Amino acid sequence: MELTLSDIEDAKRRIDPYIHHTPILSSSSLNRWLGHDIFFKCENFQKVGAFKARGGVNTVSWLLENGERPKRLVANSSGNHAQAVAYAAKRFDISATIYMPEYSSKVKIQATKGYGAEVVLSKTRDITDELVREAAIEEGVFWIPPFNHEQVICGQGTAAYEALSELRNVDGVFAPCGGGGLLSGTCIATKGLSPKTMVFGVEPLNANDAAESLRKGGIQRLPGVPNTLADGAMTMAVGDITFEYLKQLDDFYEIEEEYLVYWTQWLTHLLKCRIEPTSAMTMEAVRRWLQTQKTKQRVLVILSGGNMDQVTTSRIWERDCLQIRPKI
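Please supply the coordinates for the chain just given, on its own, in the form predicted alone.
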């Protein structure tokens, strides 16, 4: 079915008691340097430290609202979705088993266990995905996919919905793309609330399956685990549901790893909060788009999360990027 703004609004009603209404921050220095107004919807302050809590909670709430109460929830994820489903399961007193590849962020694995979920690790993402498919066949088990599910998408779209309900006259909305759930929900919410506002997707060049899919007109799968600091965008392929919404985007950007490092440092410094590289890379797409604009723009950036382990943190701060000020 084609999701609409009313589906996002239903999701917001369901999740409001269980999630944070996250703040919108801006940096006067960044706005002055770039000559435009940039607003950041800070999902790094969300439950579990990422927007994923929205989709997880909405999907479980939707099930219960429709008279279904699974005996067990299962999910496959390399990080934030794992925590989201674990959090939702705990909140609604349902057991959960989360299947994760061994290369997942250690801090995200521990956080998922901390919410009470059983965590099953496997050597590759393909094995992880196969295990969750097998588990989902069991009676009384419900599988919450990380992105390719209507109610997951609707939950994720509430982040943009909240922001655009507060901000007016936004010219462009930017969000990162892993499997496309956040971006799909952002597109639905934005086109419903502010039809003239443009929506842009962003992913690492080293994990550019979505961009390749859009170029070739069909879903493309990465040949192996991508080498990127953006662990939230290491999805092997977008879904058949999310791909249809990605086709509606106004443009799509692929960002090199050096800019993930650069903007993670700068946004951490300017906004005074912890930000994942997956979130920060989006700012480089904003900068490139603003280079093409002749008038002052108002831009909304969805900062997807702030969960980063020690290994990634060390790699981000190996060299100092704060000596080179952002500019158009």
Second form
Protein chains: 2
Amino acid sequence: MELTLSDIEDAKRRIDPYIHHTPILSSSSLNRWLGHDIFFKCENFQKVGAFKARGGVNTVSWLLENGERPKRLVANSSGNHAQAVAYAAKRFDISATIYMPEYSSKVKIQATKGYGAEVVLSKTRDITDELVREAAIEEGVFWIPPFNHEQVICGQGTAAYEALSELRNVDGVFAPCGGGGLLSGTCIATKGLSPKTMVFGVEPLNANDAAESLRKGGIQRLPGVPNTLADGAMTMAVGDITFEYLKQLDDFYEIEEEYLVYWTQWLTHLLKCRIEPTSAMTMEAVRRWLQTQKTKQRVLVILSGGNMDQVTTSRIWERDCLQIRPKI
Amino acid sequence: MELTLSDIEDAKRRIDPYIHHTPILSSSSLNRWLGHDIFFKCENFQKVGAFKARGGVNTVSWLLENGERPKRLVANSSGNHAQAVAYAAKRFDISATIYMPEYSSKVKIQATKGYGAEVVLSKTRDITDELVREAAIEEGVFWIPPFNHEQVICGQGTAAYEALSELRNVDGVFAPCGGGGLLSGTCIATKGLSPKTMVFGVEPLNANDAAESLRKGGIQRLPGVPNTLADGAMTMAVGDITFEYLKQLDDFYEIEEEYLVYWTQWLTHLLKCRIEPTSAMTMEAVRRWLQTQKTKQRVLVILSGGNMDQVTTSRIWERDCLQIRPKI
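Now show the form predicted together with a further copy of the same chain, given that the preceding structure was the form predicted alone.
Below, the chain from earlier opens the complete complex, with every other chain and molecule after it.
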């Protein structure tokens, strides 16, 4: 059954006591240079530093609302979803075990443990997937998947819901695509609140399984671990639930790595925020779309998160992109 | 005549329509690790990306209030003060010429020009100082100095004023020291609003002219351009007006460069903000002070700004400080 605005509104009501209503920032310089109005919904200031807190909290809260109180929550993730489930578990006083690959950023492992979750490290992503599957068989254990779950999707959609409740007459909404949870929720919220507003997905060209899936009309898997700075968009394939919403997008952009670096530097500089490359890459899609527009547009960008380790930060700032300022 | 709280309140009234009321951020992880409550007044989100906008706008607005409308504003600065004067000039529709050394960060030169100011570049700081002095002789030209001016000081003091109007029972306020404008204003605002609250100054050990001046009881000049990442604290000497307020500080800390790097990484990571090393260094002073405290303290940190070029950012993130988490 297709999710609707009222499902997003239910999620919003559930999560409100546990998450931040994040601010919307703008840069007057950027708006002047591009000649359009761009609004950034800053999920980097969200609990755990990313929109993922919304989906995690909503799913647990929905379980409890339906009289199911798991003995234990489990999840498999190398990144922000691990922290989100650990955070949700802590807030609802449920124990949690998170299966993470060893190569996950130490900052994220540390933060996940910091919320009180047990962290089990494995050599590869495949092993973590296997372990979580086994753990989930046990009675009383609930597995919160990172994107392919209706309540996760509804939680993620509350970011766009909040922003579009504050902003009027938005012409286009842009969000990055990993497994498609954020984009699916954004799509449902936007079509419900503001039907004329277009919704666009953005993916790194080097991890373009969603774009390939849309082109071929069926879910495609990446052939191997992709080479991209956008660790939030490295998911190997979208899910069957999210894919149905991705088909409703107005357009989809695939972005080269150099622009991830360029926009991470510039948005950091202009907004004075810590911004993940996964979030920053959306601005290149915005720029390309604006090039095709003849009138002044109002654009909403979902800045998905701000978690980045030292290695990625150092790679982002290796060379100077601030010498060439953004233009259409 | 000594400045008082009512001078800060006048400044606050003057600048309110032109500047941001910046947010106060906290990190629950940091507070948990240190066992105290630390509040960050985020002047990195201020107009021009630093508290300097407050002093610039207040001084121009004060001139106009007193019936003086300069034909032209001039200033000499390699950094945030240049942008602040350019911003103030633009807001009050006065032309401005800013004298900057060639080695100023290109991002700051670009931003200063972006506000419509004429920028004159010179080989050395001494030449810019000479040029601004000459320019200021001309009739109708007003020179806004970077710190040693009562209205600049009152403007800068509005940051602490705003924060202390929102927060109750703050035990200590920490701010970085360049020329002492921010600290002087912070001192006046704090002693006026919350007389029991202590005020602390923080300087890089490698540019410790203020600490030396306080030790020797007279203004000392740095022997040469200091080697520090804290470009906001590179001022060669404090001023005669600011020195009188610096003498009223409860204590003064001198911080080694390695801690500038450590805290810039950690505060960026925890607060998800872009933070200058000049601002971040204050946290090491906070930590040292907290080590001497037996009860839970409430601390206010004035995060002075978030303007940093690629070279400095790259140096900050060369090695990983996020492996060792903050502790008392």
